[in-house]
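Form predicted alone, single chain, as structure tokens, below.
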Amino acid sequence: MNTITLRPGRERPVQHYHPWIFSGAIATVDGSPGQGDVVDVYATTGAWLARGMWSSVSQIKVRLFTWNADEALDVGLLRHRLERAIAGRARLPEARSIAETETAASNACRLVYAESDSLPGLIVDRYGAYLVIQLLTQGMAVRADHIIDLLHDLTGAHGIYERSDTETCEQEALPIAEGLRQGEIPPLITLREPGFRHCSTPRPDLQFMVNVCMGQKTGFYLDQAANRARVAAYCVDRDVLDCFCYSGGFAVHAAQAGARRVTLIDSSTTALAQAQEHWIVNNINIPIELVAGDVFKLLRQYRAEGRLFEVIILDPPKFAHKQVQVERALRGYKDINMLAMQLLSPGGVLATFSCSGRVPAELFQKVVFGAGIDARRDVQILERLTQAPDHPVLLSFPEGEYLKGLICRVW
């Protein structure tokens, strides 16, 4: 068995079950493990206190599994691991059931989540009959073959598609690998979002076409699901601009909700060309204008124009991948919603997000605080959003907690 001994004072975290180990917390290694080996980790005292699987290059180079001695850390563990977290998902306040065709879905939600689901380097999800899964830690890639069968029994998938194409596959010394792992090539699938609810008659379910195989993510934003629903009650009668709008999730429950007018801004125009179908296929029947280019520039555009709007949607990609990116995604972060806010006519809404979890809520507060002292404006807020509910975060591992949003007034 191969075996780590941690450095004098570095047990902690692993008592409170923290799930990573970093490289700097290691005193010595014992035997000679390989990517994704099994290691057990020791105290200085000798204690033993939790398993976990090797990294051979990687900063965090053992991601925990147990803190059970007696629990091997095998087949029947993972099985364990992906019942329970499929289950958890059933039981959600919003679960509902998958179709029975192949190209249509009335659910699709994340079924695993990597850590938060005790399964670090795991991630899952679930449009309709399909699985796309990611492997992004040596562990879970030297066992793909086990965990795909696992999840062929344990939810009869009609196919699963890999989309292991993040920068953690590069820290893991990964090749991106993307492709179909077993049945059948996930079709253009049919996701449906529950309509508007706000309103004396409920409007039907939206759709959205999803290829998980070219997408953004997996295919679809499915960590904004509940967050769309609760934008668009703040878009009646609005003038709305989606900002980074990708496919239109937002735009389109704005418009269904009774937006005036939708303005929705991209740099793909393959996403808005998407937004378009979207708005075709979900009978929106309200003025659209679709516009490709960079955010930065064409808000500060519109602000030198004098246009103003009423509500602004700001759902930015991740600005900062790695801790030395935080200083400049917070300038970033400020300046966006800096322009967002003097376009704002006074009593507008900003719903504004940010995904970068090097970034924590409070910061991000600050940061749009500073925005709004910027731009001279006063500042309520209305309401604080984070990821939909298929995506948990286990205390013992905040970091998983990345998406946070605000939802806010402005004067």
Given for the second form:
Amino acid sequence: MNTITLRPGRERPVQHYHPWIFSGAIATVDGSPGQGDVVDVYATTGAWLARGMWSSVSQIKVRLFTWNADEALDVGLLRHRLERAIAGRARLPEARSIAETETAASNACRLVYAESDSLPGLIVDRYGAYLVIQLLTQGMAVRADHIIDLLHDLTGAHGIYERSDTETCEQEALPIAEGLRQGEIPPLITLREPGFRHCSTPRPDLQFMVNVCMGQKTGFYLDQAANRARVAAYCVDRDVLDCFCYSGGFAVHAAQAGARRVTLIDSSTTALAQAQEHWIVNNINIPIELVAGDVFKLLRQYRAEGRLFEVIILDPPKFAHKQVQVERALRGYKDINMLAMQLLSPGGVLATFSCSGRVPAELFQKVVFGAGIDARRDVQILERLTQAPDHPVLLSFPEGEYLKGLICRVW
Ligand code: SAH
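Now that the form predicted alone has been shown, please provide the structure of the form predicted together with ligand SAH.
Starting with the chain above, the whole complex follows.
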């Protein structure tokens, strides 16, 4: 059996069920654990603490999966954890189990959110009858076959496609793994999100065409699902600017809610083409302006031109991938938020987001505060937003919280 012993004083997070052990916390390794092998974790006193999966190269050497000495990492445990994760989603208001796919307002959701579902390194997103998986740690990668069989068994998915192409794979020295793992290749999926409800006659559900094999992330930004509806409620009869629009998630919701016109900016022309298609499939007939380019530059250009908007959405990609990038990320957030505030007519609404986990909500608010000072505008927070409930945050793992948003009134 492979075992590790922690340095004196480093057992507290483990005792508090935090699932990560960093290399600096380890005093000795007994045995020679290979990629993803099970290791037992001991305190300096010799007391058994927990059991986890070994990562040979990552700074996070062990991902813990149990604090119960009798529990083994076998198929039974994986099945139990997967069942629990899936059952939790089936009870959410907007996400239903596979069996109800055809009737639920939304047919996509994150079924498994890694550490937050006590399955470190495993992400599973459901798009209709298909699953997209990411195996982001050595522990999960070596158990891929079991996980895929279990997922097929538990969901009856028509196809399971792997998209383990994130930066985490690099840190784990895992090859980028993409491709069909089970069943049939997912076709272009018609994803549904609930239509606008804040009006006397609720609007039809919205449709988005998602290519899960090629699209960004696992194809769509499921984490923003609830926020798209929230922000849309501020767009009725307004002139809206959707920055970093991707395939137009926020813009389409805003348009259906009754925006007067919508301008969309993204650096990806593929994403803009998809946004245009979403205008058509959702029968939206208000004016749309699609702009390919860099948000930082375009907002400056609009300021020089004296253009004004009534609602601006800022949903940039992750700016800080590593701790050393945080300072730069903060400057980036401040810059776009200041520019957006300057482009809002008095009383306009700014919906601003950050998906960098390394920038906590409090710090993000400070940055937006700084942007308000520089823009010389009074800014009120109307709403605080976070990731959708199918991306839950386990209290013992606050790192699972990454998306934060503020809806602000800018005077
Ligand atoms: N709001 C979207 C998700 C945005 S993801 C939704 O709800 O679906 C971030 C997007 O920003 C990506 O589509 C990416 O192509 C785009 N992007 C990244 N850097 C950019 C930049 N500097 N200027 C414009 N777009 C950028």
